[in-house]
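Coming up is one lone chain in structure tokens, specifically the form predicted on its own.
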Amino acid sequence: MTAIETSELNKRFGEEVHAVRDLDLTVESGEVFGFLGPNGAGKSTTINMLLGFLKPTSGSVEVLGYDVTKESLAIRQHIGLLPEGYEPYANLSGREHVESAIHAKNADDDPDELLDRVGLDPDDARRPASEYSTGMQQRMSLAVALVGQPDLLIFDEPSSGLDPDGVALLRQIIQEETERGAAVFFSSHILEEVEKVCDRVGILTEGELVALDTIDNLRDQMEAGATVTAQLDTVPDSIGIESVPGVRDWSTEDDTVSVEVTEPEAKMKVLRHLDDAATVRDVGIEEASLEALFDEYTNGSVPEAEPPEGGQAEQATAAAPGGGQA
């Protein structure tokens, strides 16, 4: 089943701001999709349209086969939302937030099992949420998002406030959810985490989708390649590494040579060339990071901030304790 499908989706705020421009996007069940972009790129606007909190100016958007503009309430019964910056009800415990979400979805989940799954201690689960740290709030919100075994999980900055153990647990939960067939729509500024969990990524800039593919394919398209680092016994005066096909740039520092290549085949060619020129003591290969690709696609620029529509989503998600289950 297709989890998300948009066609020529547009959102304008007045005549001046075109927040989302002709967005064509498909996310399949069982897929982890990374949704990236600088601040103000239109990510929040897009998410709010997926949830039915904002009406598109033009174009279409379907979630789990439902028309968002007509069936948003039905959609929310089948999705789990972990919103950025959600503020829980201060007087309710973590367990009560989860119980409320179970009731809202008419689900039969065990709240204690969900809270245990996200690593929230039973004693903490019974404390008022006003006493929670940011990481504890995030774990509680994750438990709420998992209620009812949703077909689609929308995570906006899901690792915010989590310690390394919490981030590792989040990755494990994402894997488990996709293995049972759920789709995960993952928006985050922590590109290292996106790179670890996402099957594909889309990069939004000034409302336009400027890249959409696997990270490996994006590397190939940008000829980002990799960096081969070799420690030599002695660096010859003339290495001649620039003659190797696929080499973009190279440098030396003390006994180490670093070579940037634009194609996979060039890595072994570089190593053979260096081995012929000197004795290679140690070797390292680092693929171009998602952060480097992101910088390439966005040209290092940050568009002007989009209108503060995020408050509409927060208001709507607050309609039910735990966020997004109204």
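Positions refer to the first chain, counted from 1. In this text the structure is predicted, and so the values were computed from the model without any measurement. Throughout, rigid core stands for the largest set of C-alpha atoms superposing within 1.5 Å between the two forms. First, how it differs from the form predicted in complex with its partner chain.
- With the core held fixed, S258 shows a CA shift of 2 Å or greater between the two forms.
- After superposing the rigid core, the C-alpha of E87 moves by less than 2 Å between the two forms.
- Once you line up the core between the two forms, the Cα of P236 ends up 2 Å or more from where it was.
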Given for the second form:
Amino acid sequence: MTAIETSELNKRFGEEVHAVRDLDLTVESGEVFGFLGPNGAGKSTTINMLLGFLKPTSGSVEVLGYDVTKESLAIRQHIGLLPEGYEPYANLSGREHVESAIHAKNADDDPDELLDRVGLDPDDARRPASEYSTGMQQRMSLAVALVGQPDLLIFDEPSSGLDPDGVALLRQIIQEETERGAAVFFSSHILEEVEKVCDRVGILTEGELVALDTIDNLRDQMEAGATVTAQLDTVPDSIGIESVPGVRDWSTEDDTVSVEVTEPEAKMKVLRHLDDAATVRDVGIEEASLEALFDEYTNGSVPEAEPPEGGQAEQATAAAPGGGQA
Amino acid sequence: MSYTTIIRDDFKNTRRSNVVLGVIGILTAFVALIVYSVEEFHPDAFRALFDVSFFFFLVFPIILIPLTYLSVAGDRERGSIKHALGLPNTRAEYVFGKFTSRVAVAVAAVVVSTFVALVLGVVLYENSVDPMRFVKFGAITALFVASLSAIFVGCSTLTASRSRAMFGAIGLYFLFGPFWFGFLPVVSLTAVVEQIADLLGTGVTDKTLNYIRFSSPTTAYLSGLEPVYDGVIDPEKYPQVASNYAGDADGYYDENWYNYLTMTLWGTLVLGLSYARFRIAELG
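Since the one above is the form predicted on its own, can you give the form predicted in complex with its partner chain too?
Now the full complex is given, and it begins with the chain already shown.
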């Protein structure tokens, strides 16, 4: 079953703001989908449309096969939501928030079991939510989201305020829920959180989906961006480094040569080549992180980076992901 | 049943914020003070209700504002609405659940204060007390506060910020209360209507002006209290009460059923229209 399907989804606020542009997205059951993008990219606007809080300007959205504009109630019966940046009811306890969800969904969960699962201490669970730290509030919201064994969990920035234990717990819960068959739609502006749990990632920037791929494919791109640097005694006029298989680009600055390689094996080949051509005084290798790739995507400088086929060196004009200095 | 979920959550949340205790406490204290003070001048307890009704008309709406103005707007500003509407609660259940929870508190305040007035009436006053007059008073006042609560909750439904909700509620209070009633002779609805008629070179009949004057929920409330003084309106003894309730006017505006209908319609209309807008509002 398809958990989420959007087609040419657009959201405008007035004439000026085009918050979501032609979004085409499909999330399948059992899948953990990472919805990435910097703050203000349109992630929350998209989620608000999934929930029926906002009406799409054009395009369609189906959640669990239901049309969001017509069957929002049925959708909310079958999803679990962890909203971002909201204040719970100040004078209700965490436990009462969970009870409220159980009541509204007509579910038969045991609130204490759910609170225990998210690691909210029983004493804390009975205190007013206004006294909660951000982390405790996130745990409470997580318990609320888990009520009724939802088919789709929508987590909007779930790790914010969570300590490392909480983050690990979140990961474990996501795993348990997907094993049960639920889909997880995980929105975040921090790539690191997403890469560990998500099967696929969509990167949204300025309302547009600039990348949509599996983590593995994104990793391939990451490897394409590793940079080997070497400080030489003197840089020969002609190094001939472009003839080394797997080199995409290279440049020199003073006595330092920076070489971008597209595959791991090329790194050693580059070093051997340089060692033959000159006296190498120092070397460095910088693995371009997925983080850097994400940064470049969201800064808009790599709109069409393709996984390289390897082998041939390309022209020096290509913007390379993660091409930093060692 | 999610309508009850909303009511239960909202009632618990409100009750623990002490606003419930505040509203019931302040109202009861004022009513007791009025009943206690009036005893010095009049031997009949129902005469105290006349003063209490003016307190309800002029001051109670101000006490009602803190109880109602943030009912929906506060949730929208703080984002708590995402909890309620992220769950399978409809927007209708949400708005009317909020209204039910708040109106229950307002009506409870009326019931408690009226009961205290009755007890004080029995204990302090010289002449015997007819409890039915207090029951009628409580019932008509309950309709009035329900109408006002609906108006204030409706206003709260239309805004997503605390300040707008506050100004909206205070503005409505002045519109429906002092302005409509004509508390200040120049700044009043009837004065404005007469001015406009003058400018258009026409006049307004007294009957029309009275229809206008009694078409606010607050003025309708005062007019609708007539059954409380049924059979005891004595122009010699109680000229103030008599000037308000004696005689029959030539028009529906003086009829009790018309007054109750006016209060009911205002509450229903404002809350209903506010909900109609909220139903399709963009949240978040």
